[in-house]
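As a starting point, one isolated chain is supplied in structure tokens, in the form predicted on its own.
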Amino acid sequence: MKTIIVSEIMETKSLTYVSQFPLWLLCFIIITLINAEEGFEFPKNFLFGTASSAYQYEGAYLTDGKNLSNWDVFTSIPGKIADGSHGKVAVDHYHRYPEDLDLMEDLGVNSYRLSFSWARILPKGRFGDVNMGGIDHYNRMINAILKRGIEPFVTLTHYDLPQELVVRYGSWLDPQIREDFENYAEICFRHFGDRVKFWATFNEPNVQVVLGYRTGTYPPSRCSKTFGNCTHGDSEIEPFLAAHNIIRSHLAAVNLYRTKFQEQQRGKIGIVMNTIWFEPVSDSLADILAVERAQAFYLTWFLDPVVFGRYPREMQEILGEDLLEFTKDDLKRSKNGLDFIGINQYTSRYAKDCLHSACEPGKGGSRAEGFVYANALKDGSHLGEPTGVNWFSTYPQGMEEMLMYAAKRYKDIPLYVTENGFGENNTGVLLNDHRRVKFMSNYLDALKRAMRKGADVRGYFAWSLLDNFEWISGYTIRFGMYHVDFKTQERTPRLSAFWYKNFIFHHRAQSKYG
């Protein structure tokens, strides 16, 4: 009865709220659906969901045993985040996650991707023993998400760790953070594996790397003083010693479960990739192979290793022994080191030679980021459209690219688009998002298109259901389908979600899902 009444008040709402949007928006929307590419039908088991990650969403900071993590230490240093804020509440989804799920519900999704706090499981790691709180809380939250028939799709770290490991060892510099990681996997593999069917390892270790031992804009903040504003760090050696033990860890955690788990609980492990499609800035041929270098420097670094065993080729050119070697054990696990890729596809850059051409003293012109400059800008120019955040200019073309290059590079593993979203400036409510509906409808169109053409992509997450704290940016940009009142937490349903759900009928009506 109480899921009949919370439909109907949410039906209620839907429709005194599409009431406010102007007629052209709603053919807008119309239109669109029409015209979806004729005859086209998703796979019968595609997701279509939202996607999450527990420091962005959770809040509850220090609630039943939880201890702090990295990013509760950084978010409490002045000047780090954009707004000066944190994510002690942040959407408070760890006491309202039930009402958010009915959103889930509302809008049609089959799936949800979402984050454990590792703090919150391990609050100090293999040092401490397991806090069962966090334990039960999300063995509530999973029970949750199956009784409204959503599978969940869990990430074991988005950025997030226990500030034991930082203090203790320097965790990603430190090999010994993969017998912690690995540790806390078999913890979460056992308690929650007979649910859970879809694992991520990592969520986008290369942008972890890049910001937090390159730059040092994300935490620990180590950098050399020519890349950033860093007390500590070493830009040209430590991305390259955190990526290698991250890669040991994913592997070392796959191994565990294929060997432990995989053959009783039978669900599927991956990783997923921060990606950038690289357009050359011009015809000239060291801009294109500038273009493969940027992807060697970003994305195969990664999965180049977890896929084939070793670093891409333009890594081993150019940076040679001073990239780490795999172990023999490392090499034998790599052999199968992925049952899925993760895309997480937002935005479009140029890549200018650094190599052979002369570029302006600064970022991209140095050895560790592969001798590439990677802009949005050309003479000028945007990429695509640009958005009002900096970092990030439309362009579904982008999606549709990078879907067939890891389709064609990663052959016969399964992709799916775990992130992708639009980001407006803080400027009001905005629920008139039009221009984020335009976003999706685009590049959903741009993953149609690849699909097509052959690539194996089994699910779309949108980035995100609710406006949340956004890293370094704190609250000053909004991503969400549904706007958040963060001093009353009230949650009001953009066009956007409006929108999605449509999609989403839509298209499982027409694939017969059932």
Ligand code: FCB
The other form holds:
Amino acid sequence: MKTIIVSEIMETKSLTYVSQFPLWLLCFIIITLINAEEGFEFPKNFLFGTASSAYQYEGAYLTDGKNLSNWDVFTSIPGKIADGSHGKVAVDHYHRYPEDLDLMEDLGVNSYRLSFSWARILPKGRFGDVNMGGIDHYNRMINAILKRGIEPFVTLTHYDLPQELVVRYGSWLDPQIREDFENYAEICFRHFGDRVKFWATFNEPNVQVVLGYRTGTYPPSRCSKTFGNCTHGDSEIEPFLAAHNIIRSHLAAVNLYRTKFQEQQRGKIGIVMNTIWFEPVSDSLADILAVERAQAFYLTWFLDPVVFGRYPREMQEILGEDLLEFTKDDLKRSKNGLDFIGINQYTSRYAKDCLHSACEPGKGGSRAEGFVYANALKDGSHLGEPTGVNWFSTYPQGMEEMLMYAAKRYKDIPLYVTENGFGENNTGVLLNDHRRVKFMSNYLDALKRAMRKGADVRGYFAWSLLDNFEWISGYTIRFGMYHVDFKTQERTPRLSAFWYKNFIFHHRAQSKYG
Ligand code: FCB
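What about the form predicted together with beta-D-fucopyranose (FCB), after the form predicted on its own?
What follows is the entire complex, opening with the chain shown before.
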């Protein structure tokens, strides 16, 4: 909050007072003091941006040759989405991106994290032609992004894929998905890699497999009866199978980029993970050990194989021979199978041991969960502050801890905070989102603390520029620094948009960044 006060004074009053030397001097002194106190400068080239995803923003669900995606089909099933909505129009970013990029330019961001819709580029996966309508659209968009001095940071798949691949072979459960993903990645590198210098293969594959195959709340709605309300699936087996195919697909795309494109295109390739910081629910040894198991069954599950060529030890101990093996070829590819790690950081939870104590399946009592029960409550009180969004309580310290954890475990791999933001239920708060401002300010302070301690963080992307389609919550939760009227598509800045603009302005002025 310190920053906003000073920057606001700077911005709103500087014109009036520019000739009044004492006030100008006072501002200058305050800023200098703040910096001296913080002792912190964001490095040159630090990326400040906002993040979005194709399904949540684009709309235009069958425009210019796009075919159905898994999310198009899933949202059409009654009862799946809280308000019965879908992303057919979403915030119409497909048509309104020039206007939205103007908003970004006005905020002063120097990067934009977006995802491509796979079904727009390859409507039938590798079983059909490349859709030039989709290619042309993203070409225009990338050019428009660059024209505004903004760096595109592209995720190849943010939960969505062509429905064709679901129908043909069950998507991520079949190893042949790797060929499809590699083919899709190649087309993207070939068409856009001259201008896109940051590629993320996947967004939050850990969320995708846990919700898609353990609890069944996301497509393809597969789970065992003890875990959720699904007609098919096996929560103890399928998440691991899907994850294995995702990891191998990631490695294949990275290998392809490294061997065919990277030298010439000079970009970076990585993966984006959802992260939860876990605190032990008590100081018992069992709960302390449960914390590491919780990370193993959530984060290091994907990152360890890519970086070290093996699943985390805690996971091996629990799943033993049921854990799939990597081939020699995979292992060769997994050497440095990342140029960066994307960290999506929102929330933290308590971890409770269920290996030595009895818990119900779905509440920690299963191998699939690593015998850990992760929950925000301890004796009825929250870790951090609840937000009204069921999965989300705010705990800024978790940002610092999470970044330090990743920095220590995956030494020398740069980190980007690829998502962080505050969601509010769709109840009343329109523009005065002071809770979002507080959230961003506190989380960014935590990020700075981690950087000061040595974490190599190179970017921060706020989720999100605009209110948008929030997956199974539909339009009932709002994450935008801009309010969107979903009927008229009008965008109106909230307090947080001004705050973020000031924050970036301040750091640009005070650091070597810019
Ligand atoms: C993340 C997702 C993103 C958005 C935010 C609120 O887990 O990656 O698409 O829904 O949560």
